[in-house]
Amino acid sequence: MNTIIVGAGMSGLTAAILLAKKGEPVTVLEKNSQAGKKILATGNGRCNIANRKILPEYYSGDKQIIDLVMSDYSLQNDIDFLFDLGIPTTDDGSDRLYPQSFSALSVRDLFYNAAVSEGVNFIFDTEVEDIQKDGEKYLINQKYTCDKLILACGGKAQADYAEGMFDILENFGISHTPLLPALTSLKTKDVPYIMKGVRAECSVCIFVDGKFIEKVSGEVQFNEKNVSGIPIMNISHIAAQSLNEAKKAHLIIDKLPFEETENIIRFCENMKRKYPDTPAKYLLSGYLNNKLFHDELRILGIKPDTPIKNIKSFEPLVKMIKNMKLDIHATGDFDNAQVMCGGIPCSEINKNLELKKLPNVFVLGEMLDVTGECGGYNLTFCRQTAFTMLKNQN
């Protein structure tokens, strides 16, 4: 049995690798000139290829397929499988697990490596337009033919642009859930130009049509019509969703998340204590980046000079700061996102994710409907489809 398939990133490396393992013929179309092109630009180039706490609760999507896929995840066999591959793992502080390299060059040479080193014939430059069903064999582009067909090509972050295959899979009644980019910033115009480029650790809670969705934490940087940072791309997701549901969409940010509003009252009226004449914009210095608290000055009609004796309450700067409210009208677009939210639902697929109306084609990596955090979990993720795939087959 002759396999093509679809897309060289991640996943369809894995699988190509997996299968040439076990003595299958395997051709693998990709429309880019290189292999895992979408791999070189992950971890800022360094690649985060995995992380010592994958676990269901960093995915959102189809809840069905998280199961499926990551249920039996293990991290050790992940860790062994890279090895194998040449590719040793380690951290860099944190749970998040990159090549002792920190080269993403290196992970994609080695899994191209691997790939053709176990008889896997690459064609480039060659993008899916077409896909026949001609008998119990797939006819692609009029000019390759199959017995199994996998689909790898990713999502539409980034130019993977799978739009096409899913108008494809469309033709053959197979749906999929909204498209939509994920992991990207949020745009807004609440954010004062005064913080234009500061980055601080602040705390972040979503809420949509006024609900509480989510709290995130970690270092949000402001720009002049948008925030970005890894707690808004965690989160972007469900801005994402709410806004194509015509919902609307806003965060309250915690610049100052590390005290509780009463001690930094009491901190700034033991500063008046000591020191009355201290102007007003040195008066949180020692907790932010003074842009991040003057916007807050202004809006209370408190000069920058002004001395700290003559301001009558605290309370309310720092209740402005510990809750900035941010509307989100849009979220960056899919040049901008790492990965998009959306795709096949698990309605459409068996546990080997070979899709119920399409014998002996299968979906796998970001062409699902699940989304993982910043961390290495969508890697992780892509991986496992191909694994997973293996272990469910008859």
Ligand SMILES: Cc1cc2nc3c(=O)[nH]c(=O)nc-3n(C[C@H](O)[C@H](O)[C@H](O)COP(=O)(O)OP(=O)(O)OC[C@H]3O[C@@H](n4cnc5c(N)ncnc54)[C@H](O)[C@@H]3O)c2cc1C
Contents of the next structure:
Amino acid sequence: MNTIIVGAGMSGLTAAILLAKKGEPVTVLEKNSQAGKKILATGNGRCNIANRKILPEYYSGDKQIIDLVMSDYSLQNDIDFLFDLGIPTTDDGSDRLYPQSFSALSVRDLFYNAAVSEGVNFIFDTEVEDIQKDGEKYLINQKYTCDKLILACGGKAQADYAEGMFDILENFGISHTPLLPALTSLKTKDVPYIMKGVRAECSVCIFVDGKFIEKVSGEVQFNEKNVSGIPIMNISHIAAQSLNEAKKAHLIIDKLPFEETENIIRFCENMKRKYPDTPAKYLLSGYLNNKLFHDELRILGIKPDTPIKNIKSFEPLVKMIKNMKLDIHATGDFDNAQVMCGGIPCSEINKNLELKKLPNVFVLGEMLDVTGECGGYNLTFCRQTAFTMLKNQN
Ligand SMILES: Cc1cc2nc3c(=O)[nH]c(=O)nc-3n(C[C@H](O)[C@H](O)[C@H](O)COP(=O)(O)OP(=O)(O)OC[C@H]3O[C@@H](n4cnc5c(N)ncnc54)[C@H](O)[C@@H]3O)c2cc1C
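Moving from the form predicted on its own, what structure would you give for the form predicted in complex with this ligand?
Following is the full complex, with the preceding chain placed first.
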């Protein structure tokens, strides 16, 4: 059975290696002039390739696909697979795993090297624009014939990508959920100018149409017209989907997440007793950058140099710092996103990731309606889709 794989990213390369190891003739068609271009950009060039803590809850999208692909994921098998390609892994002091080289280039090169060594044939600068069903076979671009076709075309994030393969699949009656940017920043007009460029450990709750959806925490970066940072990226798909459905999204940011409101109020009262002439702008600067409570002081009519002995109650100030509201009017676009949310849903595929309407055509990686959080979850999912396809083959 000869196989064509469309796309030489993490999922296509993994599938190519696994099939070639089984002795199947495999050709990869790739529109770029090289394999794994996106791998090169991962983890700021260091490639956060996996995570010690891989759990379904770190993925969003189609729950059935998440279960299908990730339920029997084995970290040890994954580490062994990578090691077998010549990629020993290590962590960065957290649960995130990287190649020992901390080089995304080495990951790309060694995946490609393994595929070539196993006999995979790569044809670059070839964009698949046409797929025809030809009896039991498939005819690609009127030129290449195969028995089995694997679509591993990735998503629209930071890719030179039109709707491409999703349009081709639509012609076969195969639907997909809306394709939206994820792992991206959130645009808002509500960040005070003075906070521009400040980073702080915060907790962030996202609400859709007033309803609480999720709480995340970590370092948030406040920018002039958006907020970014890992916790923001990890909830950006929620904002993207709700805005796409014309719903309203807002964030409540706690800029002092480590202390209860009462404790901070007590702290302020102590300061007032001990150092009554302290200017208001220094009141909480032992806790957080004073640019982060400058605007709250302004709204409460307290000048930065007002001695704290003149502040009657600290409660309104502390409550505002712990409940900063930002209305979200857009997400970052695909150029700013690390992944795409949305894609082919479970209703279109069998348990071996074969399209129900196109026998012997399989969909892998980011084309499926699954999005992982930051932390190596997306590359892991991509590899695991190739393993799932093979495991559930017969
Ligand atoms: C800046 C950035 C940093 C990231 N960092 C991390 C990280 O550290 N850890 C992590 O887990 N994830 C990370 N991700 C996400 C991760 O890179 C992707 O989820 C993953 O690479 C997707 O792999 P894929 O095989 O599905 O698709 P891709 O890697 O996008 O590969 C698809 C391939 O298909 C080709 N193609 C598309 N259409 C056609 C066509 N019609 N004909 C021929 N070829 C076609 C494309 O050119 C491409 O080479 C990051 C993403 C970005 C953008």
